[in-house]
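Next up: a single chain in structure tokens, the form predicted alone.
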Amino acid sequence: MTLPYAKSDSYKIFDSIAGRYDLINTVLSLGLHRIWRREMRRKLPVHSEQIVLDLATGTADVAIELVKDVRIDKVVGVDMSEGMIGIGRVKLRKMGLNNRIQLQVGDAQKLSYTANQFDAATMSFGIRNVPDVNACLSEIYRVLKPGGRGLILEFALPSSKVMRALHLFYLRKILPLVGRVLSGHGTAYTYLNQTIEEFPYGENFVALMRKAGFQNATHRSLTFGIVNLYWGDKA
């Protein structure tokens, strides 16, 4: 399949749909994205006063979920889309969270932070949009403190033939149509569908994490295998 956009330009899609993104995300995931975020939060390191980096932070929903945890002192959210970051900053002001969450425009492949800075790093449904996945994983590993943990949520395809067929029908037929109606963008959710189908998942993605240096890298399937939660630790 040929993507309608280069991955390096994918942030422009999110700029164009930023104002409706939260609504679209809730509708298309049937609200399950909240459960997936909570599952990721449960896998954070056990110690307190953590500083967490949230990549592909979007409108800051994951960052907001993370600071609910008593172990988290501060979250730094990074995203390429200025439009999404702008929406996120408005949400944080309304919620009084500016002192605990800092949002910045930045590239997950070339982070501006020094090595060994964060206790954990999270990335939700964004790594498949990164042109160089290996560079992104290496950067996550670099900025983690020794003993820090990388946590990644990403879509996958179910192993069950029945569930896979149903999910592919949803991705190819229903999701693009509903996404187009809700977003007013002609191709944004066709792009989403194609990146999900082409991206490595399961043990193939775990192998990429190990290549980047993560120890104890593994994954867990969520919601019949349509989403995977990956995690690994820095030695």
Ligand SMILES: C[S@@+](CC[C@H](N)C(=O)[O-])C[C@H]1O[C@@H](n2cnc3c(N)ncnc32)[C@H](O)[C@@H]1O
Given for the second form:
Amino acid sequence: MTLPYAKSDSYKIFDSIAGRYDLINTVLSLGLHRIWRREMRRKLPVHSEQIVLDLATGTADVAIELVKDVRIDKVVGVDMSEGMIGIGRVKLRKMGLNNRIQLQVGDAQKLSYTANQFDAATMSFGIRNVPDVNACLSEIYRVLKPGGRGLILEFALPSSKVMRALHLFYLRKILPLVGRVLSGHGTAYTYLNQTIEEFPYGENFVALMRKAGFQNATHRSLTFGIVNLYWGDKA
Ligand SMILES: C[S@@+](CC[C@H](N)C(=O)[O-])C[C@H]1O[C@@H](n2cnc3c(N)ncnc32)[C@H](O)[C@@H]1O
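For the form predicted together with this ligand instead of the form predicted alone, what are the coordinates?
Every chain and every other molecule in the complex is listed next, the one we just looked at coming first.
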């Protein structure tokens, strides 16, 4: 089944729901998104004074989580949606984090940064939305310093048959309904299940990371396998 919108336009959907995104995220994930982000932060490289790139940064929640870590000096967040970035900027101002987090509009498939700049790059629930996953992974690899780490959070499907059936019921029946009511948007959450079910996960995604050049690429399942954390290092 094809999506009713091109993935290259997905940021426009986020533009239209930006003001409600954080609330919807919390409700639909039952607050678990905070735990998933924390797990990603724990897998950052160990050294101090890191500069981290957060792709598909949205309303900057990952960037805000990252700067809680004393190892992180600065985070640069990039997203295609001006609406999401706008909400993020308001949050940073209120939290006094403008000096540590910088948000920019940009495409994760064509980054404007020169090579070998960042100690780590993160992408949370964003890579499923970009049309060219391989280009995005190659860009992440390019802008990392040698020895830098790429970390990606993305939805997956549980391997246990029972959990998988329960999760698919949630994704196909409950999530679109709740998403539609909360967002006021007809399709924003209707096709989320489809993008999750069609996206490569587990070892299939790890293989894409290896193809982009990542060494020691691996993953860990979180919350019964409904989300995977992937990471890999630049040689
Ligand atoms: C599900 S949100 C994730 C936001 C945030 N990372 C989080 O975990 O809450 C997906 C984000 O990807 C952004 N996005 C979609 N395509 C993109 C692209 N090609 N480059 C950068 N961001 C993109 C959207 O605008 C949206 O803000």
